[in-house]
Amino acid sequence: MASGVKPRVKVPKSASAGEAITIKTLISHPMESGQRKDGDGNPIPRSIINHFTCTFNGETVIDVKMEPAISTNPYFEFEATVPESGTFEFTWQDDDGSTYTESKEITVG
């Protein structure tokens, strides 16, 4: 796992049934494209988060494939409709095989 990689997620703690909520995610990651060189002229190896998914109670909410042109510390904001109480699961996959996860629960009342 790359050092300093940290996912952050904001999900409301509660919502009404059928309400569309806003979810915000950010992962601290350098997102090195593999195109730059270090101070000695050597290529810096590619290292990016290449896939992001969010599920709610096992159902896919969003599924994103990322390419090297994406910025450092990728941020996603999206809406999801919550039919019932449950858990959002967030997963980021890195080129090096590392997987970073976060989960947030929401109560529908």
Second form
Amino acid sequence: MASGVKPRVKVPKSASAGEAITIKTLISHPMESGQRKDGDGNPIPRSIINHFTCTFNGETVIDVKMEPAISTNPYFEFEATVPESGTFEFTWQDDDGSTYTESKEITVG
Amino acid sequence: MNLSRRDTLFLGAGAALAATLPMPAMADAVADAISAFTGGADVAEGGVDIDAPEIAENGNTVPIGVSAEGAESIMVLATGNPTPAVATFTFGPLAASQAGSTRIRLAKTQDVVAVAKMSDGSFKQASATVKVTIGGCGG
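In place of the form predicted alone, the structure of the form predicted in complex with the partner chain is requested.
Zooming out: every chain and molecule, the one shown earlier first.
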């Protein structure tokens, strides 16, 4: 497991019903591509986050399949529709099988 | 070192050959990735927006955005990378717009291609050239 993985998500605290909001996510991760070599010329094995999903009250907002060409500390920005108050769930899946999650509440009012 | 005219010609021919050889191989990998995504369907040009810088100073982190109204999913390819696949965005029912931005690695100056699968089952694609000053694949 890559150490020091910390997800950060920016979601507005409140919105009006049906409003489109912008969500920004960032997760600290080295995203080792598998293309690099260490000082002795041995290839460094690939270790990346390969999947990111965002759901709102169980319904999918976005689902991203990631390849080694995504930069270190993967960043995503996208727009979501908020039909009612609820919780955004964010999930990142690592190559080594671990998952990182984050959730954010939003109030419609 | 003295180069005769013949040696120079050979060198030139060798360099030209080396420069042209990897190109078809890369094009094949890109074409394979596109046909795997589309299932061999025809892909129309246009209808997909790529927001990418003209010149990227650091190939390790190039900000790009893709959007295609009415798309179900968008696949992003970097044609000049060791492996062309970058990411595939799939939009759910709560996506307010069929758009996403991220940061990608580009090994050298190359075209970034986005292929969108529309909700009616058709496919659209667009490409943008990004000049890279420092490549982003380590070495």
